[in-house]
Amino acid sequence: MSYEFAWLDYRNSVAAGAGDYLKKIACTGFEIASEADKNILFSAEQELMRAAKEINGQQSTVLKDEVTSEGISVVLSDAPGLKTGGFKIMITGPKITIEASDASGILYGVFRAITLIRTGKTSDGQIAESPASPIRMLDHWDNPDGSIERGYSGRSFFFKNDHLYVDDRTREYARLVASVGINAVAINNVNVNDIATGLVSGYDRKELTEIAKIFGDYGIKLYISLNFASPMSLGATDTADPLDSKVAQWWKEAADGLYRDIPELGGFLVKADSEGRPGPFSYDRTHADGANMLARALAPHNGLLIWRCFVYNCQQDWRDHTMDRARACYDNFIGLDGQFDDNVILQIKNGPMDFQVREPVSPLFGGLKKTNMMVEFQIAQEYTGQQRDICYLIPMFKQVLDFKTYNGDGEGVLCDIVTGKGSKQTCGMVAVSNTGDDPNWTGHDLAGANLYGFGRLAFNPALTSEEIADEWSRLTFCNDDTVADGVTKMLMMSWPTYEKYTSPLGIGWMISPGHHYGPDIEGYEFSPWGTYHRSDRNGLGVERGKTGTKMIDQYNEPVRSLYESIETCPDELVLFFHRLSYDHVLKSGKTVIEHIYDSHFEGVQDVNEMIGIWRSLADKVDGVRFGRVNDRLDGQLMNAREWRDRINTYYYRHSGVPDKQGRKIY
């Protein structure tokens, strides 16, 4: 299948007198690079020229170890200041210079500098910025059948036909991620199946050693999503115990063998112990256990055990009110802080449940105060609308990093936690990616920013959600006010809306079991996953304060005695932490009822207003793309008026409350 360029097609977006800047190119300094940097200094090298090509339709001169008073200079030496991938871009009149003290830095300051010449803003000055988190990682759940489990996007482009597959859009994937600063990617689904679970024995060895080659050109480290039960799996051992020496053998021989065809590898992300993973619990023994038993063997090679924290009991009995999966991964992590090997990272899902349209943030952040700690988004949108509906979630993103954990000395945020704030480096973002094999990656188009934006809060935390959007929608579309204003207002609108119609107060979960699109309010009411809003004639909400489920307490202070009073409690996470009844007044004034009723109009009227700008742009967007994304939001109108009308129509029957401002409710 073709495909495009998305961000990066400089052929268009381009303001006027772009191209003088690339028509000489200098580089210095890059003799003294190691031959791995090397290749990442062409792909530098590389991408400027291509960036000339595209925009003068030219190719443009190129001096090697010269000085240049006009065009790009990039100059590799030791710029200090800066950090691992940081760079200084400094702009004088007619020439650029790019300065960074290795070469990840020198190609993230390629890129930024196109960036700033495709978008007009070259007035003098300098810019030097550094990545703020040391690892900013995509996880694909591609399976080698070429399905993907919650792809929105077609089908993957590692996979197909059960074997790993390398082609010129391995490449392109790898320049479009390493654009915004991604520098680890895990190619393959977290529930590993049986071929994939060969990975770390040989299966597919060579086309796996050509993508961590790709991967490399481009400063990406490539990760193996593993089985924790592989040794039995591959028939080498009878048990996966972790404190069993076969087992931990077998490990050692397997990273053993990776590492010598891969040597760049970064190492493995595991899920264990997790709706039916096998793992560590099955031996008794704990995730410290498993998780160590695996860094030892990646440990002589520099590698990064990344171990999944989305553990609970997805057996649950919905008639046990005491029973609570909000308070699952910080009662199966809090007690093993400190035990884990250095090498080890934790990764821990933004919220306490999954990936919701409005849940809290997860307060294991809060409570491990000597683990290395790794936060886990989703920008395959499985609960947010599915890349059909507009959801831009770097806003949510935002409002993640910037909560208060309170877990050390002062206030602190989540984001010091993930960017290494003071020494500890073993960290980062990590983000379940939206891609596929779809023409333009994403499925639709506007997808394409949480992307984009997950890797520029990744490499920068402090722009704001605007100023991503902005730059992606003059990158993707054109360089036009107009058009940039639009997107980036309907980008803007997009996650309250669809906060609107779908998930009242925070109570999540009222969609469609299995695939996870649309409206089904009792689809898990009775399930064993643990996902309840308890609604009946009463109220509806889940009590986790000191009456319920006591989860609130897992919060440290102030947070704690916030979420636990309901005068204090915010109105946008309210029925997560509590359960109300219909004519309990909000702190805006309405009751829970009147909320309802009014959000799930009101998300319908965003909707529309969401079509009219994007109608109003029809003369400014190509028509190709204008039609692709005109379709969805047909789309997106016809799911906002099911979600209303359902939604509605359920709890007008439940508490019998009318409308009071007479709107249709079936």
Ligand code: GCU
Given for the second form:
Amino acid sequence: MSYEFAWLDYRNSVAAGAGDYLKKIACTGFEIASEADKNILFSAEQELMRAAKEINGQQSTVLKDEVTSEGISVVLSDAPGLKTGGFKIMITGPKITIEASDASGILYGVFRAITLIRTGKTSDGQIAESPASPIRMLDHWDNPDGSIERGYSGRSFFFKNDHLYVDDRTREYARLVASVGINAVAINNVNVNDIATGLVSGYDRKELTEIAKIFGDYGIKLYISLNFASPMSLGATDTADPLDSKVAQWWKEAADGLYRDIPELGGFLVKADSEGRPGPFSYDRTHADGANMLARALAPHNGLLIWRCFVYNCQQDWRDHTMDRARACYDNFIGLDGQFDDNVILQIKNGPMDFQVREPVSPLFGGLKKTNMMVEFQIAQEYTGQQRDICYLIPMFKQVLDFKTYNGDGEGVLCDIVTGKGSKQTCGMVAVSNTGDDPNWTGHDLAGANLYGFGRLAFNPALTSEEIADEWSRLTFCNDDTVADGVTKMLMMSWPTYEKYTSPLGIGWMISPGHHYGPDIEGYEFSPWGTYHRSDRNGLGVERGKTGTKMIDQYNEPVRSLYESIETCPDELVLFFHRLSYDHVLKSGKTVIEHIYDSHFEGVQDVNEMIGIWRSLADKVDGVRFGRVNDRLDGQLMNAREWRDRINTYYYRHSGVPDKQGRKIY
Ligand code: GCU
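Compare with the form predicted alone: the form predicted together with the named molecule:
Now the full complex is given, and it begins with the chain already shown.
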């Protein structure tokens, strides 16, 4: 399928004079680089040439080891004070100098400089930036048959017909995500099927090697999701017991073979003992036993083992009110703190449940003190509109990163834990990817802001959501203030809007079972998945405080007390933590039932407002993309109405409380 270039289409309108900088390009110091780094430097040079060609309509030549008084000068040298991937950009009149001390720093500096030029941010001055998060990763849930689990933007461009697939788009993908600083990518689904199991032992090795090489040209390390029971599934052993020496030997040989072909491989990603996947529990072993065994196979090659903490009982009895899925992640891992090898990183979902529109931060971040951690976000919008409804998630991610965990001496802000400012330096941020082979990569054009924004945020968490949205809009649509302001407004409204018309006050899980789009209030109420709201005529919510499941005790003080007391618990999370009656008065001054009605009516109004903003941009955005977004907005309005009317009707029927304002409830 043909594809567009998202925010890297340099033919879009740019700031006046942008092209002048690209008439002369000089590169210095590149010859000292290693072979692998030379490839990254080559990508950087190519990028400048492409920008010159697309912006000026003509080629520029790259001058080697010449100092120019104007244009772009790229210098690889021992620039002090920069971390790996860091760069400095100095702008003086007609000259821009990009300096870094490693190849990826040069590449990121070049992408950054092109952005500054395109958006006209070229007044004299200097910027120095180093990536905050050491690992900035995308996890693709792509299956060998080309389908994508929770994929809402077409089919996989990594797999087709049970094989890996490499073409121009592979390189365009690497270029796209490297432009926002992504440096690690897992290409296959964490739910590893039989074919993907073979990837560790030779299946499609030629293509795997090619992909790793293309990624390497853009400073990206390839990761493979693996099946914990691979040696057994492939018939090599009759057990997957991590303490069995035959099993450990099999993994050692598999890792040695992989690294022989792909020396730059990042490592493995594992979902074990989760939603039916095999894992160490089957052998009465711990997750530390399982992870360390794999990590030891990777250690001689400096590989990393990323182990997911999404472990819970998905065979729960809904009648059992003592069991609480929200406790599971913490309960399964807290006792293992300090037992993981140095090259193991635990990948923890941002919340204790599963990527809902509103959840508290996972208490595990505040519990573990001697373990490497990564935060796992999901830009695929599984539960937040599936790239059909707009939901710009960067403001949510920023709230998560700003969360104070109190896991040490100080506040232990989550961002510090995942950017190496805490006690552990091996850490990072990961997002479940939202790409597919749709021409625009992300299904909904505006969902591109989540892909762009996640990368930018992992590189520089100090950026505001508005800055990211504005920049993304200028690069993607055109460098126009009205468009950038309108798009930024829509994006900034979108998460609160989605929250308003879906499930209220942090309660979550009112989505249609299976595909998870659209409302089904009791869809998961009598199921084994542990996702209940227990609404009845008296009220709604699961009590997770001292009189309930005590999940709140998993937080450190003062967070624990804040959530325990209904008086201090923030409104937006109050139904996550507490069971309340319909007439309970929230801090907002509204009762719970009034809040439910009001927020659902407001949510639909907000969608109408977004439609108005978009339509006002009709003659400033190209017709194809204008029409695509317009169509999706029509769908979003219908969806929002459906949510509003079902939820309001459901709670009216349960509570019997009429809407004070007499609005239509069915
Ligand atoms: C959710 C999602 C699954 C996915 C799982 C995971 O439950 O619905 O499709 O496999 O998360 O994160 O592993």
